[in-house]
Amino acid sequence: MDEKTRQALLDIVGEENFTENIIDLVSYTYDASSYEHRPDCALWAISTEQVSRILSMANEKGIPVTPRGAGTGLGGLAVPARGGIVLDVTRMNSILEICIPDRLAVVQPGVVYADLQSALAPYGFFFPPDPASGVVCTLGGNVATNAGGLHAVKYGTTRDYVLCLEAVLASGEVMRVGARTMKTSSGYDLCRFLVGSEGTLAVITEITLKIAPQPSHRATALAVFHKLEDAGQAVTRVMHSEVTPSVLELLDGSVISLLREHAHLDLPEVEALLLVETDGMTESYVRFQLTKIAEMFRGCNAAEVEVAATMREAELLWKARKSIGGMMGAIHLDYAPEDITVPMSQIATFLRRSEELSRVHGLDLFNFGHAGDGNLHTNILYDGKDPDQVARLEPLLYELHKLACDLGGTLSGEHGIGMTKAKYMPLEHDPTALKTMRKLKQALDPNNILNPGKMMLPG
């Protein structure tokens, strides 16, 4: 970076918010994906005005800018693929307003998800989307990826809760989109347009979120299925019924076996487990919902349905699902984590055919995830030091994503496209759709400075 540009950036953010130190740049080289590329410098912005000035200068000089929050994304979204500037917004971390009468909260993008939940708890409210990285991930990143989580089956994803955004375009222009109301029919919906755009269209500097009353009661049950198809039928029946669970999770036979071996859990040798939770404002209604779901499970040949009578029993039922992350450290293999999503009616078909593809390509995989919305976390195990296994990984990944799209599904349910899935975009999006996306990118970011190298967009 030339001295004139360096000094201009220092003038904007100050020495305390600028770094070229190699130890800092190494930490900004990667996110939670397998990709890495070092930036030329990193900046911490603390105001919308600073973001505007940074982008205006970068746009004029053609310097790539990669917005970044906590860096917990699995798709390579925060990796500076073309170098340039990493724009860290984690110091823009104020909760600006909580307005219970309007059921909304206004936050800066660097606010940690868990911190917002803690601030809402005394009011008896919460922000329903719940990504697994909630204790560290930032709300700006949640908006950029349209993050979901366990409770999306009932409550939806981040996009369903974003009311307004303040965003800075590549030119440095600041715009506000959306409305502080529960509904609006005024012009193009630019607010939803920016949600899930992965920092390729604008840098988000303020977020107005819809919030909801926190349910006061929950109930949990675990169902055991000897046949995967029966578990798939149970998911379909529940989601077509009058009852909507708050959580409906599936673990396939492969992950169950791995949990027995590496997490030392006493689990049955079956093809699927379903974990279900219901919630609401009265215990009687929550238990009524769970009873109805348990009946549907039994009607789909569940070998056993265990209903938790206490919170302690519920925690024990959750133990298998919560042990998956820790189990990965005990396996001593690399793994490729995916978030392929299919229509709920196609879950069993996808799982069976993924088993077949695993055998064809000679790599083990396991599936778990959010069965209630068809969002499955397919994890492929491989030895990264074995060139043969690495060579077999990409064809298997391609076939799995193609299978999902052939079944009417999508490449990503909640992780985003980023670098990891960019090459698969033509499997889901036709040439006209892809051309339209590129035209929109060109219109808002003609010099392609915003997070280039992502989503199969130019650059």
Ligand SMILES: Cc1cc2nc3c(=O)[nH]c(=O)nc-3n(C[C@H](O)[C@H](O)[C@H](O)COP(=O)(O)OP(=O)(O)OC[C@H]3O[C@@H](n4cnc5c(N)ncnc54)[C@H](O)[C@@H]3O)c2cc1C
Second form
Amino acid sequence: MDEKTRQALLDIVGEENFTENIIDLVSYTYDASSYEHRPDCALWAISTEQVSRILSMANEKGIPVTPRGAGTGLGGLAVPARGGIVLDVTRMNSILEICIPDRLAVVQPGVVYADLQSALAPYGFFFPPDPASGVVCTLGGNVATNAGGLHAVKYGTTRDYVLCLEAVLASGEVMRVGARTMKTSSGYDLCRFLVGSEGTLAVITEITLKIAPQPSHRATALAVFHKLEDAGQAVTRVMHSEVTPSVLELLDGSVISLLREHAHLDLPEVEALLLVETDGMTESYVRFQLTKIAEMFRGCNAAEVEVAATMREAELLWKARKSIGGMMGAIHLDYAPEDITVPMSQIATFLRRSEELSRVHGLDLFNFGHAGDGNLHTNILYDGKDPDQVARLEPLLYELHKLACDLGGTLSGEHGIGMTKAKYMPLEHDPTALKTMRKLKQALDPNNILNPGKMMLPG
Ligand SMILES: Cc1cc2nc3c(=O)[nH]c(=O)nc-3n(C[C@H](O)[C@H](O)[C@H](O)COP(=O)(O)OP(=O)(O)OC[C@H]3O[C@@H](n4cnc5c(N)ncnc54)[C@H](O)[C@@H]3O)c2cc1C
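Okay, that's the form predicted on its own, but what's the structure of the form predicted together with the ligand?
All chains and molecules follow, beginning with the one already shown.
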């Protein structure tokens, strides 16, 4: 970066919000994936005006700009693939408004997910998407990736809650889109268009989110299935019924046996477990829903359905699901954490075929995840120091993504595309759709400065 540009950036953000320090730059080289590329400098923007001036200058000079929240993306999303500037928005972290009568909250993009939850709790409200990284990830990152989580089966993902956005285009122009109303049919939906755009179309500087009343009661059950197909059938039956669970998670036989071995949990030797939770405003309604679901599980040959009578018992039922992250640390292997998503009716087929693919390619994998919305976390275990295993990883990943798309599914249910899945885009999107995405990118960012090198877009 030439001295004139450097000085102009310093003039915009001030010395305290500019860094070329090697330790800072190394930490901006990564996100939570294995991709890496070092930026030339990093800036902390503290206002929309600063973001606008930075982009306007970068656009003029053709300098890449990668927006960044907490850097927890799992697919090389916030990695500055072409160098240039990392634009960190975590210092824009104020909750600007909570308006219960309008059921909305207005936040800056650097607000951490969990901080919004804490601020909403005294009002009896919450923001439902619930990514597992919620204690650190930012709401800007959530919007840019359309984040979701355990409760998406009932409450949907971030996209369902974004009412308005303020965003800065590559040109530096500031755009406000959406409406503070629960519905709008006014013009193109530019708000939803920016959700999931992974920093490639604009930098989001203000977010208006719909919020929901926090349910006061929950009930939990765990069902044991000897056959995977019966568990798949049970998921389909529940999701076709009049009852919508707030959580419906599946653990396959491989992850169950890994949990027995590495987390020392006393789990049965079966092909699947289903964990279900119902929620609502009265104890009786929550119990009524759970009883209905337990009946459906039994009707699909569940060997056992354990219903928690107390919070403590519920915690014990959750233990297997919540131990998966910690167990990964104990295995001492690398793993590729996927978020392939298939139509609910195809879950059992996907799981069986993924087992076959694992055998064909000689790499172990296990599946768990949000069965209620078809979002499966397929984790492939491999030794990153073994060139032979690394060589087998890519063909297996390709086959798994192709399988998901062939079954009518999608490459990513919640993590996004970034660098990891860019090459698979043609498996899901037809040539005209891909061409349209490129034209839209070209229209908004003609010089390809915004997060270049991602999503199979030009740049
Ligand atoms: C342990 C762990 C668990 C996880 N669990 C989940 C989960 O359950 N569900 C889920 O959906 N994800 C999960 N993730 C992935 C990740 O946390 C989410 O994708 C999250 O939304 C990223 O937020 P972030 O603030 O870290 O964004 P970053 O990683 O910093 O950025 C992500 C993308 O958003 C863009 N971006 C960030 N801020 C802005 C902005 N203001 N304007 C424009 N673009 C922006 C970046 O350029 C990048 O492309 C998990 C990750 C980890 C490490």
